[in-house]
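Quick heads-up: it's one chain on its own, the form predicted on its own, in structure tokens.
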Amino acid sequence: MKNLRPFKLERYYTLYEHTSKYSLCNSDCEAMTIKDLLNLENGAEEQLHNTWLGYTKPKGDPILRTAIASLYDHISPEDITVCTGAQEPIFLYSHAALEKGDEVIVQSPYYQSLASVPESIGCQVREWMVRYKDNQPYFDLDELKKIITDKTKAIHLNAPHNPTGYLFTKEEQKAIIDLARSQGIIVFCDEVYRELEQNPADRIPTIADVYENGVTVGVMSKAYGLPGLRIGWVVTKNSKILDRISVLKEYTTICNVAPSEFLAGVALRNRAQILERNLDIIRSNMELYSTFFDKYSHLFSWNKPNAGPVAFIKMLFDNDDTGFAEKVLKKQGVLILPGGIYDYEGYFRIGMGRKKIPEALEQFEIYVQENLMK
């Protein structure tokens, strides 16, 4: 643990998320109360009251694992280990699958633990960087081919991608899998925004469904807007990796929180209703942002993401994203996430999944009018 770099994004949120008056940058969807969640399923309240508060099964409650398996096409409950959030499965997978000297390719910008945990083990991290064409983000498959070496152990993806909102096509995903399969490379995919595609036809298969060395991470926090449950999972048909994760989990959380496992099961069995609500919020906020960024197109450049609740905004007036974020927070109490958090200057991240985005955007526009329109 002492070799881990400070987690810049989480440090930033620790300092500012709960003290800022307005937020434009949260990457999760709108949360709900326990009461609202229980109301989605007849008898759920009584079942919660009767939930046994003893130790739970280390791999996760069988009923919950069955609900998680229903998200996939070719996954059984035995291919799943339930964990705490997304951080624990990323940490456990890294220690289960990687060794000092391995090379890991990470789709970049990235959620920092996808690179920092391998680095702490002694892996060499190589970045597969986002490119832009006509303001649209993309990831060049020819570049990926050039980055791969005979030491490449794993490719770490995030689909849909945070912070750009980019989603691979089915053809791009297949090309990545073909590359990996030809050299026995693991493909690890953070899929916490899956099911938030603007067009369901764009949804790509989960990596664990279509690749024997694919490892998938999911979580209740993002698409379903239930971070307070602290429930995530890792899915793979690679039994060697999954068995090793189970052994390592005995050194971390051992097992999961019984009420959270029950509530996560309720949410997943009723996820269609939750996802419809969250997509409605995203679409409404996306239209507000579209109007805003069209109005200030001389100051900001953006593209509507085709999946997920986040977008990456290019600043056309300055490259100091950290300084800009500090000024907006100080003068208007509005929190944005500077691109420097991702080591990607001149950008900032916005979120679209919260109900209070309109109020925060109004305050952000006041700052723009008073400080950037002179």
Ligand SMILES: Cc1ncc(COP(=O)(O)O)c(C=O)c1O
The other form holds:
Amino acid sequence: MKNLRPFKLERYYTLYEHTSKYSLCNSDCEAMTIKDLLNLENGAEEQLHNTWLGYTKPKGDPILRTAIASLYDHISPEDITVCTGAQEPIFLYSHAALEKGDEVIVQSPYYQSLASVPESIGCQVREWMVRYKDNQPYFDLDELKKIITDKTKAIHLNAPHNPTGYLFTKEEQKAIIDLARSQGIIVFCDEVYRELEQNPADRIPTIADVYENGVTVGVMSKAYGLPGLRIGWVVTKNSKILDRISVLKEYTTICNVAPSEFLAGVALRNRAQILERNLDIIRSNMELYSTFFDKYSHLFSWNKPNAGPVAFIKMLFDNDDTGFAEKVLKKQGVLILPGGIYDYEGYFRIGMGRKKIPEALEQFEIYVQENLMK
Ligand SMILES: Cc1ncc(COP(=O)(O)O)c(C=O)c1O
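Could I see the form predicted together with this ligand next, after the form predicted on its own?
First the chain shown before, then all remaining chains and molecules of the complex.
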């Protein structure tokens, strides 16, 4: 643990998320109250009141694991362990599967724990860096091939990707799996933004469904907008990794929060409705952003992501993303996420899943008008 470097993004949110007046950069969709959630299912309120507050089953409530299995094609409840958010499964998987001296390839820029937990274990991290062509992000498979060595233990992906919004095609996913399978490499995919594809036809299979050494992480926090439940899960057909995760979980949380498990089940059984609402919010914010970035195309360059609730904006007027974010926050009270948080200069991340984006964007525009248009 002492080798873990501070988590830049989570530090930033700890400092500013609950104090800034406006936010343009959250990666979760709009949350809801317990009452709104319970209203989605007949009898749910009474069941919540009758939920037993004893220790729960360490691998997760069987009813919830059945609901999670239904998100995938060939996954059974036994392939799933329910955990706390997505952060705990990333931590547990890394400790279960990786050892000092292993090499780990991480799709980059990355959500920091995908690289810093392996680093803290003593792994060598190699970045598979995003490239841009005509403003569109992509990941070059030839580059991936070149950074694989005989010490590569795992490839860490995030699809849809935070912060670029990039989603692999099915063909690209297959090519990555073929490559990994031929060399016995684990593919770990953080799929917390799955189900937020603009066109459902673009959705790719969960990695655990199509690769025997694939490990998937999913969560209630993002697409379903329920981070306060702190319910996530890890899925894999690799029973050695899953068993080891169970052993390690006895040192972290032992079991999950009973009311949260129940509420997550309600949400998953009613997920079509929740997803429709959240995708509507994303679409309407995406239109606003499009109009905005078209209007200021000499200052910002933007590519509309085809999946997920975030986009990575290139600054054309300056490279100092951290300074820019500081000024926007100080002058207008608007929180944006500077690229420096991802060690990627000259960009900032925006979010699209929250209802209050329009008013935050108005304030951001005032900043732009008053400070960048002179
Ligand atoms: C890619 C990615 N993985 C994992 C997480 C952590 O999710 P949770 O807050 O549910 O633990 C986040 C949160 O921002 C994320 O963006």
